[in-house]
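In structure tokens, the next block holds one chain alone, the form predicted on its own.
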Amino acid sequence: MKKNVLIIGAGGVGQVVAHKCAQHNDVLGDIHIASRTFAKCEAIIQSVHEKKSLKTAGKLVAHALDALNVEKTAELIRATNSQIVINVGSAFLNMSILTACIRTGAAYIDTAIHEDPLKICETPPWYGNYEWKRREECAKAGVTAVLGAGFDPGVVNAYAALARDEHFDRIDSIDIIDVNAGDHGRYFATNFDPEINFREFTGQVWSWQKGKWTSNKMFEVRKDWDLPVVGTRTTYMTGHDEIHSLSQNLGVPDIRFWMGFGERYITVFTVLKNLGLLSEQPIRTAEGQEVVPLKVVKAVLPDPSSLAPDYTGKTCIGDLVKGVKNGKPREVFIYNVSDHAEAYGEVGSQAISYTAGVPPVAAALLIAEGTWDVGRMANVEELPPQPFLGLLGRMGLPSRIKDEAGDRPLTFDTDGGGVAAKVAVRRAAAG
């Protein structure tokens, strides 16, 4: 049984994680929040107290930390007796925080692939460039490291694993669809860190098609989907984290990621990119000052966490899976719909942050009680999906399934998924 959680990162997702950990502190124990900006940690703690999120009386403490400093991060893990670290900071921090966890024996959870600040859209699979190189270290140290445990990546990986385990004999394609049908009322803003957001789209769009990597340009491939609740929405094929693990772990020939974009986003993005303002490479101004254009753009855009109070509408994120079951073609859509206003009412963040922040806490709970404490590195699809998805449903992210039998809630046995889950647990533990 692992207890005491260190949350690294104090943005909108960090706020959700803190609230959800507080709601389950009877299991998770002490909660510590760390960021370079101490005031952000304090603001989150104030929010947790204001909304009375703590289930039982317990520690909720703020810390200032530069998580690029491995020694300082390891010191904080030891000083707080944290046995679980949830990394919801910048994707630039993954390797430093993972190293600190390996040194201290703490379990590690993140929500995105590591990135080098000076590189974008590296050679796929991206996990192979950084995280997967540390697999042997994690296994040798007996450290559980769960990669990409947000929504996408994360929950969508679990949807794919569930489709494999229960709904198909053979999967031919997985289309992951992410649509935000909400409105924040600003002329232009990104729903999470602008720097990370733009970096996803300024390079090549990598998809997995016909069993190999395929490259396209951003906004080159468009598709309209008729989705539950949010209706018909325009999406564009783009690269995304989960493709890089699902393509290697599931043996599915076609895996694509589709994200919804409005015309204004595309216009602003295109202008910024064509002007060179989305470059991650440093330049020197006429006054001799070195700046990174992308960081300047980030500095002038609204803080994503500031969007939450005025956000309305819903998100729809899911996996459209096609294949064969009992010799017959089959199509299944497994998905979640979340409401921005409801998320703000509960935890003070919008639904994009909510969908990203609830899953790593569910992962922490599964590690705490042992189901996912596998003592090695694993992507979400390598772990039993039933207990994860069942727990998420009770924590505010219920899933639904749409197939030939109709559209209905996705439910699980009270024991966390029944026989299939127990088999998956044994498989995960065996590696």
Given for the second form:
2 protein chains.
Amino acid sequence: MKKNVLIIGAGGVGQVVAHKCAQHNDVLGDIHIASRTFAKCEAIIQSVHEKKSLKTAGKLVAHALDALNVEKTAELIRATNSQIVINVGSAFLNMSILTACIRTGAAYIDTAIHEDPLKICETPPWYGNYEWKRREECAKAGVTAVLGAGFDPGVVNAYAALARDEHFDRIDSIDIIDVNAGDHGRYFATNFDPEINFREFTGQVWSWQKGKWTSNKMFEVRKDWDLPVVGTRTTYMTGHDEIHSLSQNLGVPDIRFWMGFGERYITVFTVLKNLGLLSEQPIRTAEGQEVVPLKVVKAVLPDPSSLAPDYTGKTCIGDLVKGVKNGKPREVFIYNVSDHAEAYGEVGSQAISYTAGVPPVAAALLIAEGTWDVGRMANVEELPPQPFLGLLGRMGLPSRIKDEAGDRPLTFDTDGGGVAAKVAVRRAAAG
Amino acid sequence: MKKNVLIIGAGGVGQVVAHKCAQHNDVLGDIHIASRTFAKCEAIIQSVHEKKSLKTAGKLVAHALDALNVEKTAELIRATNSQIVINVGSAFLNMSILTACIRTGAAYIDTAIHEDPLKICETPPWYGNYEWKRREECAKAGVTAVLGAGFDPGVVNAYAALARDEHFDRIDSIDIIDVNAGDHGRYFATNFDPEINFREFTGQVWSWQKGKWTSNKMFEVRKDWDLPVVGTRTTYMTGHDEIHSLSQNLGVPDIRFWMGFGERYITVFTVLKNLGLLSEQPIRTAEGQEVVPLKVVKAVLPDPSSLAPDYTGKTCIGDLVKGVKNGKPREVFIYNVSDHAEAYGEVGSQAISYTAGVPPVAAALLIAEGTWDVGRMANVEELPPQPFLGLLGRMGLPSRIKDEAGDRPLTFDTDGGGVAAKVAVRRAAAG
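The structure above corresponds to the form predicted on its own; please provide the structure of the form predicted in complex with a further copy of the same chain.
After this comes the whole thing, all chains and molecules, with the earlier chain placed first.
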């Protein structure tokens, strides 16, 4: 049993994580939230109190922290007696926070891959450049580090593991499809940190095809999908974290990621990229000031968390898996549909933040009760998917499956046992 | 007789001005060129020597100058014995350079209206906000100050004055049309300082219609024109300097400005404007750095002077004038067509810089010989247009007229006299 959670990062996802930790503080214990900007932590804590998200009376404390500073981060972990750290801060912080966890013995959870601010789209597999170099260190220290435990990466990795365990004897391909059919009513905005968002698309598009890395340009490969609830949507093949672990862990020859984009996004992205405004490399103005263009673009765009109140529509994210079961070819789509307005009503964030923020709290609960407290570094597909997906179903992210037998909710045998039984079915109770 | 010229500004237009002054240094005397960036002045001087533009052996000297500093500017005018100052620097410098001219008695010539860095699109007439407030001061000091003596404003004002003097008894409307049908081969670039270029279009579009100021939005009013040489082109009604003086000086009820834009320009402009990247107001990045977005956009765009070597195609700029002559309605188009590659061959700049840079040198020659040395502040339409247009014809910017009698070169009675006779017909001699 582990308890007391330190959340690092106070953006839209941090807001969801804080609410969800609060809803389960009977299991998780004290909740601390730390960010470079103290006021953002305070605003989140105020929101948790306003929505009465705390299940039982308990600690909920804000901290100012520069998480690039390993010593300060380790100090805060020790001072707060936190045994679990949920990192939903900037992607540049992973390695320093992981180091602090290894030093203190705290379990580590993140939702996106580590990035070097000055490098775009490094050599695949991306996890090999930073995270996996620390595997032995984690194992030696007995530190649980669950990598990429958001929705994508995260839940989609669990879908892939579930497909492997229960639905296929052999998997030929996995297409991960991420579509936001929502509308925020603005001319243009990214749904999470613009800096990280644009960085995803400015380099090569790496996919895993015929058992090897394949490179394309962004917006080069287009595919339309007919999806449940949100209908037919246009997507483009995109590089994404989960391809870099699934390709190494599952032995599946074709793994691709498809992101939905509207015309407006493509126009804005194309203009900014062609002008050089998405560059992470500093330039000098005529007045002699040194500036990183991407950081200026980030500064002029709407704060993603400001979109939530007006956001309508739904997201659909899932794995289309093709392969063979009992000698017969089959095709299965395992997915979740989330609603922006419902997410905002519950935790004050839109569905993109909601789908990214609920899973690391489910991971924290599974570490707290021991099921996922494996004492080593693991990507989500290396851990049992059933308890994770079962728990998520009761925490607001139910999964469905569509196959030759139709479209139906996914249910799990493990639903009756472990931490799952203790988890309040918040939405069902409210509804 | 005035002589010795100080050129302030070392961009693409400054390059043209330097070459053209050099070609006429027998009349103009010493030539000095000053800019914040000394190396840019040196590069221009090297280009003048390479192309052997100096007509006779004479002084051609580079200076570093912060022209916002009135005292330093006045010192340089005195130290160089310059009796004529050609200001082709940033539009933010006009008032400080004009002040230095008034203090020293030097004649002042500029090619664009004064702008306050923090204000966009002020109340019309724009000249009333800065320049015209100094009219009495100029008259009292006997200082000649010719405002807006580029192509537009400048030559197009002379076209309007010529139409009034020679072609109409009553003018009903003047439509100034500025089309660049050239191709620089880049994804996107502005043809002069991006900061000034974008500032032209981010505010309201002021036009003079039915004898009063009318406001529209940018890209709201579109009109296609069938033009000589460049063919049918799409333009949009745009705010522009010359409307603000012609409307006050000519008594014409309708004066509009039409700028040609391609689809690419409109897309890029729309994205940048909607995102807030064209703002002249400082913003703060997440890291706490204070930055003016427009200055960052300027820094990532190609330096307009770098476009010249690959530029192909032509510009067409002119005045479509409608009115009555001898009781009959008539319509006249007075215009110039310039070629990017030809301009580059002669002076190392493209045609946008060429058309803007040759006229202030013609104005300097007319001040040197006395014709335009009026000892007061004047916009171009307040000065005799014939000697100016005649001189320009022999300096590389010939004008044509298209009316009910056809399309033919404009010629002037004054061609035989004054400074005009002394001016080498550079192009004709070369051709």
